[in-house]
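As a starting point, one isolated chain is supplied in structure tokens, in the form predicted alone.
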Amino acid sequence: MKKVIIANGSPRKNQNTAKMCESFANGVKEAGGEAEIINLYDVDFKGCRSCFACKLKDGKNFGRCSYPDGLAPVLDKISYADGLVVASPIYCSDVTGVTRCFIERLTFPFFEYKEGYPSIAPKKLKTAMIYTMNVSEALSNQMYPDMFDKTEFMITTVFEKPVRIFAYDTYQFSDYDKYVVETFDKNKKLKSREEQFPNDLLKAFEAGKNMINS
């Protein structure tokens, strides 16, 4: 049976992202694999801490992270895996600082300083990103241009590209009458959560299947 690893980059569990979570791993299901969804929040793990024992010539850690905290064992699930998803909330015009940290960890060990920078991962892993955010599709191309490609950078260097699923305009607040938003219509935000973000769902479990089909 194939695995599937989910890696949830938001701290919010029940959420637009974790529910895009979800449709992903129902997805893989439905073709026949097993998914995990592993919330990064709940993991006590930081940044890469520039050791560079991951490189060090005869180490007993080449081509692995191996600094012992909560993120460890994650990471050697991740390596034996036959695909990965990185979903992330977008914040500050970026993915979280949470998931940021996590790539970082996950890709830096695997490829070489060599010309061309060689994958050294023990699997060319299947790889999709889930993005969630509250602005529009066009107003998302007009802020994000290039950041989509530079988050998924290392992931393409060490893995196989990344299959992008977008959930845009998304509904942010259980109630927006309790909160300063004075930039977003509330009734738009709820024609969108209830017209558009099915659709978004449904995108995120065809693209399960696909990983386990393709």
Ligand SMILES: Cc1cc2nc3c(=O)[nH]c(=O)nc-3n(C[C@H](O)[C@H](O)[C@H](O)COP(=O)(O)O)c2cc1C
The other form holds:
Amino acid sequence: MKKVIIANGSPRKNQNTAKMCESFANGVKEAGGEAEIINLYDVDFKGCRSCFACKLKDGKNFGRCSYPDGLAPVLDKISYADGLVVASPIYCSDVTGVTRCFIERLTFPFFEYKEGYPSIAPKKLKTAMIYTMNVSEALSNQMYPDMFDKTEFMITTVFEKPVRIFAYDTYQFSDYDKYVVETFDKNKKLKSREEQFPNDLLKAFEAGKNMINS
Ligand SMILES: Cc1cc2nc3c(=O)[nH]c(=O)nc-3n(C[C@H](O)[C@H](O)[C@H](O)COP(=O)(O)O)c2cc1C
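Switching conditions: you have the form predicted alone, so give me the form predicted together with the named molecule.
After this comes the whole thing, all chains and molecules, with the earlier chain placed first.
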């Protein structure tokens, strides 16, 4: 059975990004695969420490991250998986810091410092990225014209170009009336949550099915 690991880079385990992850997982299961969601905020780890054990000549950990923290078993699981999904809300115009740390630790060991930077990943994993954000699709295109390419550069280099799934204009607060929010209209947000978000969930579900079937 094909297995997909879904890394949720949102601190919230039951909001927009988590729901997109669940929908993707349901698509994987519908297609006969196995899916596991890992909440990165529950994992005790930091970004790359620049120890270079992964690049040491004749080193026993050449080409793998051997730093012994909470991420080690997660990286191990990914090495046996067939697919990987990285999901993140947009924070301050990029993925969350935790997601960024995860991508560093996952990909840098497979990025060989040789002409053309060949990948030495043991497997060309199928990959997908899920992004959720406050801004509309039009504003995202205007504000982040190349951010997604940059964020995905290492994943694309060491594995395969990820499939992208977006949820724009997400519903951020449980009760908009309790917070100072002048730039986002509560009623427009409600409309988006009721009308657009179910379509986004469906896209995640279909992408989950495709990852297994393709
Ligand atoms: C610290 C922080 C920074 C954010 N920065 C952005 C941003 O730059 N652009 C954007 O569109 N949304 C931004 N947002 C909104 C979130 O991306 C959006 O609400 C997202 O869907 C939240 O995902 P979640 O429900 O899984 O937590 C930010 C939210 C937080 C908490």
